[in-house]
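What follows is a single chain, given as structure tokens, in the form predicted alone.
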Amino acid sequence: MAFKVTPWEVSGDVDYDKLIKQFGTERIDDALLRRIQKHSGRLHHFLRRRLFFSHRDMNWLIDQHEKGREWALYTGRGPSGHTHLGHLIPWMFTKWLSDTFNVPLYFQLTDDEKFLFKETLSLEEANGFAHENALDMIALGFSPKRLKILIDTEHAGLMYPEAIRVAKKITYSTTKAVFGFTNDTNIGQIFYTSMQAVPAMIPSILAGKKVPVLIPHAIDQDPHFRVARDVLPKIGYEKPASIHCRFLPALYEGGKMSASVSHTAIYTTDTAKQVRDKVNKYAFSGGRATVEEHRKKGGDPDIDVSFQYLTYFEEDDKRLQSIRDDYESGKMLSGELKAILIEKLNRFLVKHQEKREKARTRLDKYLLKA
């Protein structure tokens, strides 16, 4: 089945090997993992399981770390709706990086982007979702000393002067080639990638010296950062490094989990009942047609969405392998596998939602003051 991956659309069954070739990124190999582990002590399970699978200039970034240079993290979110579990994957990994290497994170909320690209979304709605999405990042446990949040329309005074420096070096032909823009594309969309480049510059601007930056993100955002990597050296900054994760799949329709298709996604605001109902009703099963056949032949965890979600949310390697073995042997039924996932997700979301509500009164502490 053909697949499509752009910053605004992901569809079909993504072939990550082809995507590496298509985007021109590097596969994360054992040698790189050993270098990361040398400094981290233990690899995050997203790395152990190759859920982060690709990168640009990670070896260079580690070189800078080994030289004792300060560096920073940058990731973000386009706020078109409430946060779902797929959005949390790069954020959770970024939190681990921030804690492990004691580095700050600059988190960009692109309310301008979503207003420009979503025909039915008002600017006020996009800004409201930006504030809601920020609560989910804070709920992951960041300290205000490490997490600095930028909302494009609210930090325009800081960001716009830098964005136009970037924009001056990008031609319309480049945006057409990279993003597929046409004569019908509104000029805001054409300009927007300049704004997404800015947080890669902010650490250097604030420090008054060049600061290396690592951007953990889902692979669909790579086109923006390819442009940024080309432009930033032309205006006096270093190319940002990046590390890319696989998509958390939709519950059943292929492609990634999407905030715009509610029944394919589990939101951080969902109730325990909503999670249970969505998983039981929509999560694609790798089980057999009948219990008898399943007991005899076993299920296929590699196509089972519930098991795929557990590869992200079950941190214990032995526990995950035990579930795989029981499912493949037929000892565990699809309904039992779904029940394990439901319990895991609801246990996570109960704690997350408590922290999310507490964050409402603390958001101002995390907004970047410049």
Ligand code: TYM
Second form
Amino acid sequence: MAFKVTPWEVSGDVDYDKLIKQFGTERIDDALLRRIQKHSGRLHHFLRRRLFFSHRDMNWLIDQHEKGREWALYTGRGPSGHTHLGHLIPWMFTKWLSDTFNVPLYFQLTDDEKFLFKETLSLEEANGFAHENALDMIALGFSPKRLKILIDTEHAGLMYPEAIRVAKKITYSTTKAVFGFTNDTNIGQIFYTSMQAVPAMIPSILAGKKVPVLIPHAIDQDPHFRVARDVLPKIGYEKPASIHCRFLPALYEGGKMSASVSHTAIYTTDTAKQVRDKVNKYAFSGGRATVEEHRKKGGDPDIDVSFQYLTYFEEDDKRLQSIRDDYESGKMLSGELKAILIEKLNRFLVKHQEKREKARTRLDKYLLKA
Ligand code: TYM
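Given the form predicted alone above, produce the structure of the same protein in the form predicted together with this ligand.
Now the complete complex, all chains and molecules, led by this one.
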């Protein structure tokens, strides 16, 4: 089945092997996992389960780490609405990397991007969501020393001079080829990728020396960093490394959980009841049509969205395996599997929501001052 992955649209049944070839990235293999494990101890379950599956230049980054060089993490969010569980996947992994390797994170909120790309979103709304989304990152437990937040329209003084250095090296024909722009595209969109390159330069600018950067993200953002990796060495910076995750699927239908289809996404601001109702009503089930048939033939965890979500949110490998076994054998029904997921998500979200409310008055401490 055909699928499409661009920074603005993901649809169909994504074939991640094909995507590695199409985008020209590298698969995360056992040798790389062993190298990471040498430094991290036990691997994060996103790595153990290959939910992060692809990368650019991770071996180079580990070389730099082994040489004792300081490095930094960079990730981001296009604030078009509230944060959903899909966005949290690269962010939770980034938090683990920051803790494990003792490195800071630069977090970009691209209110300019979402204003330019979303027909009906005002700049004020996008900026408001930037402030809301920032709370979710802070709620993951970062200290202000480790997390530096950049909001494009508010950090323009720092970012714009760097963005035009990048922009000068990118031709219209490159952006057309990479992003599929046409004559109808507004010129802000054409310029935008220069802004997404800048936080990969900021750690070096602030330190006054070259600082390697690793960018964790879902694979849809890779086109931006393909361009950035091409340009940065031309203007005196190292190519950023990157590490890519699969998409947390939408509750039903193919593709990724997407903020623009609200009933197929679970937001960090959803109430326990909303989570329960959405999972019960919409989560695509790999169960059988009748209880009798299910008991006899068992369910299919590999197409069951609730089970897929548990591969992200249930860290305990043994527990996950026992759920898989029970579901496959028919001992566990779809409704029971959904109940496990609902409990897991709501337990996480109650705590997360408390922390994100506390973050509201502390946001200022996290905004990059430069
Ligand atoms: P945005 O806001 O679309 O997405 C934010 C981050 O979440 C990832 N993502 C997902 N990951 C797993 N499952 C999903 N269903 C899912 N949906 C989205 C995205 O890949 C991204 O990592 N232009 C960017 C903002 C940005 C950025 C960055 C992202 C600026 N600088 C650096 C990553 C790294 C955007 O609109 O992301």
